[in-house]
Amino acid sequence: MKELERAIEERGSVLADGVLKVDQFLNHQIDTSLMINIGKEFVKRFQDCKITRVLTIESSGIAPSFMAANELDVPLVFARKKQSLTMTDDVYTSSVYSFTKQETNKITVSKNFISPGDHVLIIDDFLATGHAAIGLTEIVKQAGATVAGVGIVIEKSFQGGREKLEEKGFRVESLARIQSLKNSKVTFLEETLI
């Protein structure tokens, strides 16, 4: 998605070989026009999947997931990183390691929000090592639902997450695929390699 790649080049910054900061448009301040177009692009890519729910992890995945769910006219469910007092024990859980934060979180979704028979589109802001997306697929599996696909806003292709998901049989669609962040420069995978 060329609009997203331009935003990454113009407003993103590389903090280290594996870390890309995109807080100007994705995960602190939200470029709403870009998010609307991201939502539409996910819908276009997964239009044949009969999606009944969109699932993400709080908080950076919420904006692109909301736009896709709104476009699909289906509910958006987000996994919580901390279980609130109002959430009962009737939940699905999974442990997820965050590459950026260097910590493991137990993510939780109420059993009221995903059911057998649901076709769930998982959306997340980044794909690095695949832990977050795999954790979300485990929650869908616990619910007896089907993973329709995994939509990623920005994929760091050099960290192996896509391969892990595809080995498990999941369809992965990434809107921007980064080949390298070396020397503080973003290098995208060429379209012919995708």
The other form holds:
Amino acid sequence: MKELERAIEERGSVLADGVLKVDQFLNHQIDTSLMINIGKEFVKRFQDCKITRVLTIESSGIAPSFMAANELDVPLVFARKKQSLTMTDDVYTSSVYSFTKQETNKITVSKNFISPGDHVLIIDDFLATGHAAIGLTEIVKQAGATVAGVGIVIEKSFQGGREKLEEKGFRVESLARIQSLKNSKVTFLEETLI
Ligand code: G4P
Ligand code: NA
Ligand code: NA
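Mind pulling up the form predicted in complex with guanosine-5',3'-tetraphosphate (G4P) next to the form predicted alone we just looked at?
Let's see the whole complex now, leading with the same chain.
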């Protein structure tokens, strides 16, 4: 997605450890008009999938998912990283290892918000090693629902997350695919530039 690649190039910065900082439009300050276009692009790519629900994980997955869910006219559910005091319902849970934080966190979704008949589109802001996305697919599986696909705003293609998801049979659509962040330079995979 050209507009997103331009935002990454012009408003993103590469941190020394292979991390892309996009606080300017995605992870802290949010560019709402870019989010609207991101939502529309996800809808375009998954329009054949009969999606009944969008699932993401708090916090940075919510903005791009919101726009997609709104366009699809389906509910948006976000997995929680911390157990909420008011969340007394039965829950689906999955353990997600964070490679940047080097810790395992439990993510939870109330059983009220995913049902066996659902076709769930999973969306997240970043795909790195893929643990978060796989955790979300496990929650969908526990619900007896179907994963319609995985939509990612920014894929770091050098960290293996896509391969893990595709091995499990999931379709992955990433709006920007980054081949390398070496020498503080963002290089996109060529096919995303076509
Ligand atoms: P993984 O799930 O794909 O394996 O990635 P990882 O454990 O590294 O993810 C930890 C957090 O860091 C996630 O957000 C993920 O979206 C984010 N992340 C991973 N790589 C990058 C990167 O290069 N740049 C930025 N900005 N974020 C990255 P989170 O901790 O859950 O935070 P949030 O959703 O509350 O913002
Ligand atoms: Na994040
Ligand atoms: Na995230």
